[in-house]
Amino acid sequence: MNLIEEVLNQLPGDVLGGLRKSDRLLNSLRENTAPIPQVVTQSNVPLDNIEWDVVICGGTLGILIGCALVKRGWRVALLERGVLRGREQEWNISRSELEVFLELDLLTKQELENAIATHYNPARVSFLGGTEVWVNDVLNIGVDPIYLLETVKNKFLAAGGKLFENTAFDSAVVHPNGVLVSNTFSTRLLLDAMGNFSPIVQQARQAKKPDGICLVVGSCAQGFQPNNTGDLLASFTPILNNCQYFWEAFPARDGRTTYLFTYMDLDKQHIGLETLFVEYLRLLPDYQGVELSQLQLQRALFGFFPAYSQQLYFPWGRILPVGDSSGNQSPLSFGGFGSMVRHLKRLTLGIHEALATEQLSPSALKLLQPYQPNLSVTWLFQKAMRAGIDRKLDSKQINSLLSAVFDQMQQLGEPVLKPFLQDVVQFSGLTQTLLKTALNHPLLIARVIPQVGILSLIDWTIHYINLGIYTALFKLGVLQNWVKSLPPTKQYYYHRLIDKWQFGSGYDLFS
């Protein structure tokens, strides 16, 4: 029995089998062999009767937006293929981002406090042989998914929402006046909250390969020395296996959670999840100063997260992807809970207006998935943090670059550093960081150009210019007061424009 079998066989269930199943899915994505689902069709015949305003497929995160919409008076049905229940592992987030649960009346202040399972300070960013930065109040809150989802589910049901558990999505027929879902549920609008591998998303993408991918493995375990600090981004090894390994660590309610993750392109020669898990087990003792024999694993964690440089738009009306289905996260983030929470208020208000004014065409719903240059500029960062199979980099190049960049951000202070660590890029902070890094480390910057490629640099420059334009337009605030005098249908379009500038400039959290 090898090490990974010995470790994972300690856990209940077929964890190793699940890991290998995920690897097969990863390989099918790399080889582009997965069949394209055909689950959405269209009909020119109107539906005779429409029972729901909104049907949501995917309950784990769909319940959040479902509850927010039902509280605004809409008839909402939520379909979940299993039983709606949160996972054991906490969701990490920053405290300020949780305020949206109070703003949307999803939780009371006491319920929000009850939902917080853990919190810690400070968190570290460190790189091999270089910078070590410590910050407070960034991704330092661990939310209890079981309590959160159960509380929101009960409010959803009390407000009139209907939950259909053990009810899997299998088809959608788009009619002129609504959507027939799984031949049973008729609705004005279908929200796809089924995640990156939603069959609707796969059909819309038509087998387009992701432009980048993040592999992540880890565990929650007991047996570590007491430690109420965390790591947001830590690297203590050079490039190995054509990968730069990054680590995260957080205190958890039942132990300590540690992750190993890496960015890569879709080249078939890159390692898979099982190999990465072997590396995790090999390096964990050095990372945390503990022997594997001292640890008692509570659970193993693994997955991969595809990212696309082009925004996804559905060709059909009356269907809108939300959360991970929309791909509405940066190539540096893992999406999931954090991405859904960040856009929860924007989506709730936008969908509310779309329903109220019947703006449910493809072009109208497209505005709820705006191009965001503050996310697009981060593609260059991901490329600078990964080692391609065909490019032989100095083994310390990525560590040296990141150490230099974070050193400059630390000198510029928390107004620059903290937004970036929460996956928020702003024009001012980005410009200051790039200028200081280029002036103080010109050779490092020069080495990055062949690594990322000149075409990527040109593409990045366009997004960078757009980031500046969006920032200026949002800060001028030219539309905010004028829009109030417009009729509701026109307000819908202008509100989406304001949202686009705000979120596209990175001023949704730090305005």
Ligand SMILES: Cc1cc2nc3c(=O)[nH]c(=O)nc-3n(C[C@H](O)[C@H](O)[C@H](O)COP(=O)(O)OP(=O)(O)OC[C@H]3O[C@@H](n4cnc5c(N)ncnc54)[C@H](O)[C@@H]3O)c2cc1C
Second form
Amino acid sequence: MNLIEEVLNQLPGDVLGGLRKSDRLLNSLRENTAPIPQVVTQSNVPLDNIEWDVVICGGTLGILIGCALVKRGWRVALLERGVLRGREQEWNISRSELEVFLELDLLTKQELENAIATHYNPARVSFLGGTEVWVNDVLNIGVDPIYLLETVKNKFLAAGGKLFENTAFDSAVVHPNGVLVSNTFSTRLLLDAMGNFSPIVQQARQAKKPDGICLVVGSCAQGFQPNNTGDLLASFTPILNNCQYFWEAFPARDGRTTYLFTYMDLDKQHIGLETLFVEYLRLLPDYQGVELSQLQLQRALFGFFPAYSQQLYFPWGRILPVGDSSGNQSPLSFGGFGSMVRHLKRLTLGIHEALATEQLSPSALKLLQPYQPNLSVTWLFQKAMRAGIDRKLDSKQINSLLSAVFDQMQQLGEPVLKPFLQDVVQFSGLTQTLLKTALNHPLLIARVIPQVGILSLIDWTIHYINLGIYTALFKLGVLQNWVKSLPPTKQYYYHRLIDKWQFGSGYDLFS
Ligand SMILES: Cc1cc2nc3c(=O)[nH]c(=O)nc-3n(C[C@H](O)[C@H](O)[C@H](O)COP(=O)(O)OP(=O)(O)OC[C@H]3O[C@@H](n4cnc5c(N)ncnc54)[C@H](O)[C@@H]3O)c2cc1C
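Could you drop in the structure for the form predicted together with the ligand? We only have the form predicted alone so far.
Time for the whole complex; same chain goes first.
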């Protein structure tokens, strides 16, 4: 038996089988061989009777928006193909982001405290042969998904929402006045919360390959020395296997979680999850100063996150993606829960207004999926953090670059560093960091240009200029007061414009 079999066979269930299944899915994405589902069709005939205002397909993050909408008086049904239950492994997030659960009346103060399973400080960012940066209160809260989802589910049911478990979405017919879901549920609006591999998203993307991908493997285990600090981003190896390995570690309720993750393009020659898991087991002892034999594994964790540089818009009216299916999360992190929480109020108010004013056409719903230059600029960083198969980079290049950039950010202080680590890039912080890095490390910056390519750089420059424009427009606050005097339908459009500037400039972090 080899090491990976030995380790994973300690756990109940066929974990290795699950890992290999994920690898097959990854390969089909790389080779673009998966068939394109045809689950959405259109009809010109209006529906006779519409039972629901909103049908949500997918329960994990769908229940959060479902509960928020049912509390606003809408008739909401939630379809989950399995049983609605959160996963064992905590979701990490920053404390201030959780306030939205109180604001939207999804949790009481006590329930919010109960949902927080772990809390640690400080967290480190470190790179091979370079800077160590320590921060407090960034992504240092572990939320218990089981408790959170169960509590929100009970509120949803108490407020009149209807949950249909073991009920898989299989089709949607879009009529002029509603959508017929799985031939059974008629609704004014369908929310697709079926995750990265939603059949609706696959149909809408028409087999477009992702622009990048992040592979993650790891575990939660007991047997480490007590340690109440964490790593947000740590690397201690040069480029190996055409990958720059990054690590994350933090205390969990039942042990310590450690992740190894890496960014890559879709080249078929890149390693898969099983090989990355073997690397994880090989390097974990060095990383955490512990022998594998000392550890009692609680669970293995793995996944991959496709990311697209273009915002996803559905060509049909009355269907909107939310959660991972919307592709709204940063290409740098796999923090889809954090991203959903950050956008929860925007989505709740936006969907509420769309329903109230019947703005459910493709162009009206597109505004709830706005282009966000602050996310688009991070594409260049993902490209700078990955090593292509055919590019012969200096094995320390990525470490040297990141070390230099974080060194400059640390000197600029927490107002620059913290938003970046929370997936929020802001114009002033980005400009200061780039200028300072370019002045102090011109050669490093020059070396990145061939790595990312000139086209990516031009593309980035456009997003960077847009980031500046969005920041100025949001800070000017030109529309905020005037919009109140408009009729509700016009307000829907102007509110979306304000949201777009706010979220697109990263100013939601301070709201
Ligand atoms: C190892 C790992 C660690 C992570 N850590 C963090 C973290 O610390 N912080 C953070 O913010 N995020 C983290 N994430 C990401 C986070 O887990 C996801 O962003 C989140 O689960 C996305 O939720 P979702 O509901 O959009 O999609 P999914 O989690 O994919 O859920 C989709 C839901 O839809 C249901 N479904 C699918 N198909 C159908 C169908 N046909 N009909 C009906 N229902 C259907 C599924 O059963 C499921 O309930 C991590 C992910 C991984 C893999």
